[in-house]
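A lone chain, given as structure tokens: the form predicted alone.
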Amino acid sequence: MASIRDLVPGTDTLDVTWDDGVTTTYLWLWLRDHSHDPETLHPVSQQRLVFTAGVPADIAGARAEVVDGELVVDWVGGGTSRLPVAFLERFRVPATVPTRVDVERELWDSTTIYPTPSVPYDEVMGSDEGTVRWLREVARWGFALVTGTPATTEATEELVKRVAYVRESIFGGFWWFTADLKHDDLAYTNTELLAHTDGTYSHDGPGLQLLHCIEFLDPVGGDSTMVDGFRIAAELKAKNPEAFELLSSFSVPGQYIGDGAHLMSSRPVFRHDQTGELVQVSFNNGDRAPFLLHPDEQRAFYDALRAFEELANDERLQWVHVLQPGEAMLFDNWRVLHGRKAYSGTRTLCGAYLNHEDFESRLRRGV
């Protein structure tokens, strides 16, 4: 951890100057707002007490000094504030917070995605360490597999909730299904699935998917496939910027019709955060609803729409897998893109979504 060599007071901030030779300026107005102790920030819960808007603008210092390994201020006109150095060190150049997981991506295709990303159901639900390699692994590479689950949808709903708890859609919570059209979506069909994202008609998608094939009598076909939506954007920023450009920009609407329900988003195909970081893919070509642009404007839009539905169904970047009773499938449905071939037999899967933030946290608090 750095420390603090010098602090230099000045009129309405507060330059510190690190052991390394770094200086940072605070705005004393900061330093009050982020405050340490128990009337500015609650203890338990850490958010902030004060209210901001009534601290002075021309707040300023009358003393600093670091104590016992936290920087001491005395305010003109009374009051003192703590704030650690170790806090303070988070924050000795000025950026926009990140709010990522700090996971390293592996960008795969056909080829380095084998073989496939995996963890025994045992040590998954035998410790919260086992639970959190799985997630790290799901963070790696955008999914990955627990072997050994128990095929019934009482153990696979249990497995689904050492993640967090269950997400509810116009699907209900956890869910098993087959191709019974029990809901007006394709996934209750035995059609082919090509590439695409769940949720591209809901405003906050949902994060993860959780998939667990426990039944199929007679399998032919029903190969199930996963495409790394990452790893599309950096082909498609580097071969056609022009593409990539448009779908970071323009909103796609989807949309769904169906049990007594119509809803609708609409958002880039690729949604970058504050940092320009991408942060999701979303596509769903069978829920994009319609619309209509100026000739050139359709154009373009259809030119980017192929570019990337190639790559989507390029079996270059494709896992390929034929799902087996006993091997439950965790994705990120804003990274990897997900299909399935056509298919007869009787094939019977469950399931759950799961919030992206849920996944985050249970990361960063590695328990």
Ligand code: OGA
The other form holds:
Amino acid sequence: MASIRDLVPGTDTLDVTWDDGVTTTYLWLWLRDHSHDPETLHPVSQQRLVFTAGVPADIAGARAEVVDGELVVDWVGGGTSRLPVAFLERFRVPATVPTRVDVERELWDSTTIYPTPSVPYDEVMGSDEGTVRWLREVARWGFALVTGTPATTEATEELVKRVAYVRESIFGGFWWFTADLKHDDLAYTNTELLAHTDGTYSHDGPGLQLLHCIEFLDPVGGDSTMVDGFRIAAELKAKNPEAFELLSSFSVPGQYIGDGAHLMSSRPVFRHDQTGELVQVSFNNGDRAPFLLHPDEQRAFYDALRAFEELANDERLQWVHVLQPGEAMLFDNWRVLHGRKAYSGTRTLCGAYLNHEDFESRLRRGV
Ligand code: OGA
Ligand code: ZN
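How about the form predicted in complex with this ligand, since we already have the form predicted alone?
And the full complex, kicking off with our chain again.
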């Protein structure tokens, strides 16, 4: 841990110089807002209790010193705040808070995704280390299989619950499906599904999806496909910046009509955060709601869509595999696009959606 070498008070700031020579300037107001006393910060929930707007904008420290690993500030006009030096150290450099989990993404194509990222079921179920290993693979590659999963809905549901609680949707919570049109969705047929993400009609599209093919009798076709949406983004940005720009800014509407519902949402295919980092890829051509633009804009939209869809369905970028009973697949629906080839035979899948923040939370908690 770094230690504090020097404190220099100013009018509305405190300069903290660390033992390696780095100086951080904190506003007195920031120090008051982040005080760790129990009236300011709830000691258990870590939630802020102070009414920040009620703190005078010109609040100033009368005295500041380091005592037993804490910065102690006595305020002009009364009151004392304490902030752990370890806490201040986390903010030595002004920056927005990174909320992404601490796992590097590996952008892949059909030459680098094999052998398929996989973890054995017994390992995932048997220890926190195994569960976290699985989730780290998903964070790294965008998806990973769990091999040796008993081919039952019960075992699959147990597997999902190693990660988080199940997210409810129009399809229920934990679901299973076959080609019986039980819901008004192409998933419940045996036709081909081109590369897509689920839930472009939800404001908060499902974060992750688990799919487990628990039965495939007389199988013909039915290959599962997967493509790395972040890899598509990188390639498009380099080769066709106009298309990348359009798909990063134009909000594409998605809809679900059926089962007594009419869900609608819209967002760009490439959604970026306020720092410009790509955070989500959403694309579902089947669920795109109709809209009409002026001819020039409409042409530009179709050009960009074509560029994207060609990449999303390019074998050069695809992982292709007929899922076998026992292979449960967890994938990041904000990153990879999935699909399946047309098939005949009796094919039953079960699975669930999870929220992205719950997946991230499980990773952050670790073992
Ligand atoms: C879906 C889907 C894939 C499959 O249900 O959205 O993509 O393998 N299914 O049936
Ligand atoms: Zn799908």
